[in-house]
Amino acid sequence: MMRGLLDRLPWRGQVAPDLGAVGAQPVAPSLLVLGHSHMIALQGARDLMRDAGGVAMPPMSFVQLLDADISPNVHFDGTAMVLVPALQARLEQEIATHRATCVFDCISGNEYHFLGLVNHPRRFDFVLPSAPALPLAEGAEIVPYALVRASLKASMEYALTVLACLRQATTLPVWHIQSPPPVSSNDEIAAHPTQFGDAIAAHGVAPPAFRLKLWRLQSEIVREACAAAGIHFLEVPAAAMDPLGFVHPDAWHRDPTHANYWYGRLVLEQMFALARDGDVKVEAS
């Protein structure tokens, strides 16, 4: 199911924005990006920026973690969970070949959609402690926050394991790229349901505030895991969100769970700024 997403990342039926307006910048350290489906927005934006010309970008290389020869990405080697040998070898090869000085990752990030994009047959809601003012869905059963957190974190176990194993697999700085916020419009999601079509037809799209809570909760869980592992956390660009914290409408792209290349460009600009400002560097051993 996830592999098919790689072939469906069009613009929203609109002319692509001018990607040549980033401005000249000095050659920066080489960046290696590993990820699942959310990485495609970055890769597509990089290609458009490169083709437009006139933009000085740091060298970049990409590793798609859904590729059959390296997926699943981790295994138990008898003593601990580690990257599968093929991925470990690929990581080392990419670093050596491209002289990478920093690793960025777009590992997973869609778990909250699978839990709450569509109304549950037994509708529920919860109070998020970090945003208690977010409204509760009318008529939904209110369940304990701890229960929702435990359920979401359990669904993220694979992603968190890959993240931890990546940190252990290299001495380079690692930055985790926060996944895009949810789309605010239920009508937009229903019009482009992709793999959620049958479920949406049966139960409808969950309320926007409920989906926003789940995204925020997922981000809190990932942020905690990054802090524990020594991984930097790169937040969603402010310009990529609307005033309520949903993904900006300009980032929608006929898919309820991913952002488009316009969004990808904003994230790349963050990454380039880190490199330009010297925050992306090899740490002392």
Contents of the next structure:
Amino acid sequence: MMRGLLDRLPWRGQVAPDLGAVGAQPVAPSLLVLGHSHMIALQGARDLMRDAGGVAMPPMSFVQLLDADISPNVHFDGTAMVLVPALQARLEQEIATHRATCVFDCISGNEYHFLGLVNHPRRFDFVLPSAPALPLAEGAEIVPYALVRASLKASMEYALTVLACLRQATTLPVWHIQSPPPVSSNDEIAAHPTQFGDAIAAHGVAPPAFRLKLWRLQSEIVREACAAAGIHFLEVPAAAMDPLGFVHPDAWHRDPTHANYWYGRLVLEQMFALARDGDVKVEAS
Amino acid sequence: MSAHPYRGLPDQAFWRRSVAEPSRGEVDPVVSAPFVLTPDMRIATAGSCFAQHIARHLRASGFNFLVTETAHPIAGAELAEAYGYGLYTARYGNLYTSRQLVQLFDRAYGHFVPETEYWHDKDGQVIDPFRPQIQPGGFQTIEELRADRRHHFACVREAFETLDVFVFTLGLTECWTARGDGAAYPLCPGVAGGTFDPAQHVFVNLRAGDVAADLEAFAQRLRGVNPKARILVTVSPVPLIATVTGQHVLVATTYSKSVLRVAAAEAEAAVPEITYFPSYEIITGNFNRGAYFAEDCRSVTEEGVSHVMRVFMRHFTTGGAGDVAPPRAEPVVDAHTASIKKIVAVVCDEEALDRGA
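Having gone through the form predicted on its own, I am curious about the other one (the form predicted together with the partner chain); can you provide its structure?
In what comes next, the whole complex appears, and the chain from above leads the way.
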């Protein structure tokens, strides 16, 4: 579990953000969150905030997209890819029951680890056009950026399809929550490898800059997909990142691929503010 | 009847017996092969697009088609092909002229560094002037191009130094070169990147002596790094798509192909390790009444390619599986990435299960 998480909850003893009493405004914000494993950090943070008290939160409901009865999340209905009927029904039910005013999603977000958490036996690296100064791994084969991008995007096909289908499934505004950045420390990953232990022992953790490039590339692909589909893109909170753009050490989860509840809390604060008055940055500059 | 040199000659010497009478698919213009390929021999290919057919059939027939520059396994087969991997031994794209071949060797070994290092396309992407169509969308940065080129040259050197037989298909005589250093481009600047500038770019129509000299120069260089290498030269039967000579394209095609055919013969006569293979004659010979060209009178049909490869296999190979229909490229399976993907899925499931417990 997380290291002294309750002691590091920065909102304890502080004045909670004024979200307005539920029902006090003509349309009180009510958040529906759908997602895969990254949603756990948000749920955990919400529970801790609720249990700690003193924090006014808008109503929130969560739909875990990994649940067996709605997974896989999409299918071909003979005309187009759509949410599976069970998920479509669940979505409509949640919206109606909780009078949801907006939808957030944490769909997938770990595909970049396929290519870059562990060193590939045929070591490779690439130049990221949006950050050409990021270093190249010494001795690595330089694979064309376009080819890496196409390979990564192919790995994301399912997630991008779910994202597009979600947009088609509701008229409510939809925000996609950017997945957490990678952990900067290879030692931290090696110390808490979870299921990656054998692979890390065999090949080693990939260089941090390489992992950061892949995450940024993944985010660029998702950002483009969101723009094309009419989905807002909610960036990682600045406070949740270190100066180089890796996930902040306080967000480490002893799991190379997920962030903790502290991180989730920062994201929730963004979501609350956004649901309240839309004054957070939601698009890439 | 008196004796004379034609009396008693084999059928191959007579048009009626060896061209007019056999069925179309049985015409065989090869008299003898100075060497044969075995499945363990490394066969490299380069040249104009017709050479891709040879590579496909060699691979399909169980021969060791040497590929030193392979796509990284993260790319599937379709992506790899789109990026020019596996079409030839290395990712050099089409080498239409003998001048390109010699310069490829010299560039790979650092003996020639062209003044023009890169072009830009209309979108500002970086283009390799010597492989302008190898990378869909171009390179992102000059550094990416340089890194790729370093790797490419290493693969080219590995190919030249380890191949047993080099199959090269001569395609064109017309080419565009840099006025300053003579660097030969596969495409006219401005067609797929770069900007055409008459002050910098000059048209060259290679003559038979030029092409023969290029082939001999290449053979000498190859011998220097790989003394046992054999060279099999063919001439592409594919007509010019366009000419800037001012001649009719049909006339220009006849001239170019004639030059290439003469040069191949001259080089074969001058260089022991060079052998000519008559794929050109099989496709363009009037015995097939144009059947080996598609509707555009330019593309070679699969029937024609099969005829060429059947003759090639009959004379130049032993021990292969025989000519079979060329399959699509084998799917590339990246076992490493697939295994990591499974672990990520397990970790994500566990994260969710932990929450649900």
